[in-house]
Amino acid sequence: MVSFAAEPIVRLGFFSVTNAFLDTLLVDAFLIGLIIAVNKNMSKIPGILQNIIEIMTEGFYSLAQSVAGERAAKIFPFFTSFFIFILVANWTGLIPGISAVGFYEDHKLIPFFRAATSDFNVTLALALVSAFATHIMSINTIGIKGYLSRYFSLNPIYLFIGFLEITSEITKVISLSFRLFGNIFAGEIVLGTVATIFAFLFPLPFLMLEVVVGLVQALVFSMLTMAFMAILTTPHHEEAKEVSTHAV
C-alpha cells in the first residue's frame, strides 16, 4: 500500500530526507547531466539527441508564441522548465523495480525512491514557485502601478473584482498543486494494487496509461502556468480591447 505522505529515509537533525526528496535529486541530476551532454556535443551537423532537443525547443517556443505573443521570450523558459521537470518526475515512479528497492521497517517496505510529484509538499512547492514567478514577471512587465490596479481601485465595483482576483490567485495554487498530486498519487496506488494482485502482463496497460497521465499532467501544469503568466503580463486596457474585439 502506498503511503499518503513521503516516507523518511534518513533524519538529519530536524530535517527528514524522504524518498520523494531523493527522487527530486535524481531528477535534477538526470536533467543537469542531459544539459551537460547536449552542450558538450553541440555541432552544426546535429546528432539524434541534439535533433530531438532542437525539435522540442522549437515546438515549445512556437506554442508559447501562440499563447503569449511578444511575451513568449520571457515565459518560454518557465513553461519549458516546469514541463520537463514534472514530466521526468512523473515518469520516475514508473521505472520498473524502482519501488522495490528499499528497506523494511515494521514489516513494511520503504522504497528509496518515490515519484516526487506523488508528494503533496513537492506539488505545492511547484505551484507556489509558479505563482511567485508569475507575479514577479507581471510587476516587471507592466509596472507596479499597473499590477496593483488589477487588485485595488477607488471604484467599489472594480475593488470587488480585485478581491475576486486575489481569491482566484489563491485557488490557482490549490488547484495546480492538488490536480498534479491527486493524479500521480492515484496512479501510484492503482499500479501498486494491480502489481500486487497480478505480477505479470496484466499491469502493462495500467503502466502505459500512467505514462500518458504523466505526460498530460506535466503539460496541463505548464500550460496553465503559461496562460496565467500571459494574462498577468497583459495591461488592463489591452485586456479590455481584446474583450471588446471578441465581442464585436
Second form
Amino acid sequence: MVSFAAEPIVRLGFFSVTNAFLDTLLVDAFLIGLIIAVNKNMSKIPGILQNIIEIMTEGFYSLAQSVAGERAAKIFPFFTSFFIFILVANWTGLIPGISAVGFYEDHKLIPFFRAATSDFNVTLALALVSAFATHIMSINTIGIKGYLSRYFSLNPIYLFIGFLEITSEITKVISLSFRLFGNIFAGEIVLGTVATIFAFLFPLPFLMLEVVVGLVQALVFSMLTMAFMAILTTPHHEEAKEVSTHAV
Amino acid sequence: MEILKNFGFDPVMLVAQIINFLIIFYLLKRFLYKPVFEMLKKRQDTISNSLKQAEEIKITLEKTIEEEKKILLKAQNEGKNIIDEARLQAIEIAKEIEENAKKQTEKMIVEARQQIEYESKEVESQISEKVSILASEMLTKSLEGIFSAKEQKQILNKSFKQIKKVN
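Give me the form predicted together with its partner chain now, not the form predicted alone.
After this comes the whole thing, all chains and molecules, with the earlier chain placed first.
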C-alpha cells in the first residue's frame, strides 16, 4: 500500500531524497530535454515537435488572453509552466512498471520513483508559488494601495469582506494543494489496488482514467491560478463595476 | 502541524520543491516560451511582408495591365490613323493617276487626231496629185488625135486651172 508520505531513498545530511523528489528530477530532466530539443531544431519551417509546442503555446496564450485580456503576457508563463510541470509529473507516475522498480525494506517494496504530485510537499510548493506569484503580480499591476484596499478599509463592511478575502487566500493554497495531492495520490492507490487484484489488462481502463485525471488536474490547477491572477490584477473598483454590469 | 506531518510535510523538501519549480519556471520562460514567441513573431512578420509584397506585386501588375491596355489602345488608334491616312493617300494617288491617265489619253487622242488629219491631208494631196496625173494622162491620150499640140497645151492648161479651182 502506498503511504501518504513519500518514501526516503537516500539521506544527504538534513536533506532526505525521497522517491517523489527523484520523480521531480525526472520531470526536470524531461522538461530540460524538451527545451534543448525545441531550441536545437528551431526553424521557420517547423518540425513535428516545434509544431506541437507552437500550437500549445498559441492555444494557451489565446486562452490566457480570453481570461486576462491585456495581462495575458504576464500570466501566460505561470499558467503554462504550472500546466506542463504538473501534467508531466502526473503522467510520470503512470509509466508502466515505474512503481515496480525499487528495493525492499522490511518486506515492503519501496519504489525509486513515485508521481511527484502524489507528494504533498510538491503540491504545497506549487500552491505557495502560485499564491505568492499572484500577490506579487497584483502589487506590480495595481500598486500597493490598490492591493491593500482589497483587504483593509475603514468601512466596517468592507473590512469584514477584507477579512473574508484574507481567509479565502489561505483556503486557495489549501484547496489547490490538497485537490492535486488528493486526486493523484488516490489514483496511485487505485492503480496499486487494481494491479494487486489482477495484474494483466484489468488495470488498463484505470490507467486510461488516470491519464485523463492527470490532464484534468493539471488544467484545473493552472486554470485556477490564471483565474486568481486575473482577479487579483484587476483593480477593486473595476471589479465592482464589472459585477454591477453583469448584474444589470 | 501534526496533520501536515501525517501527509509527509517536510519544510526542507518544501523549500527544495519551491526552488526546483522556480528554476524550471525560469528555464521554460527564458528558453522555451521566449524563442517560440520570437519564432512565431518572425514567421508572422515574414507572412505579413510576403502578403504586403504580394499586394504590391498585384498593384504593379494591375498598373502594368492598365498601361498595356493604354498602349494597345494607343497603338490601335495610331494604326487606325495610319490606315486611314494611307487610305486617303491611296485615294488621292489613285485620283491623280486617273487624272494623269485621262490627260494622257486626251493628249494621245488629240495627237492621234492630228496625226490622222495630217495623214488624211497627205493622202488626199497624194491622191489629188495622182488623180491630176491620171486625169492629165487621160486627157492627153484622149486629145492626142483630135487637137494640135498647141491646142492640146492650151486645153490642158485650162483644165489644170479648172481642177485647181475646184480643189
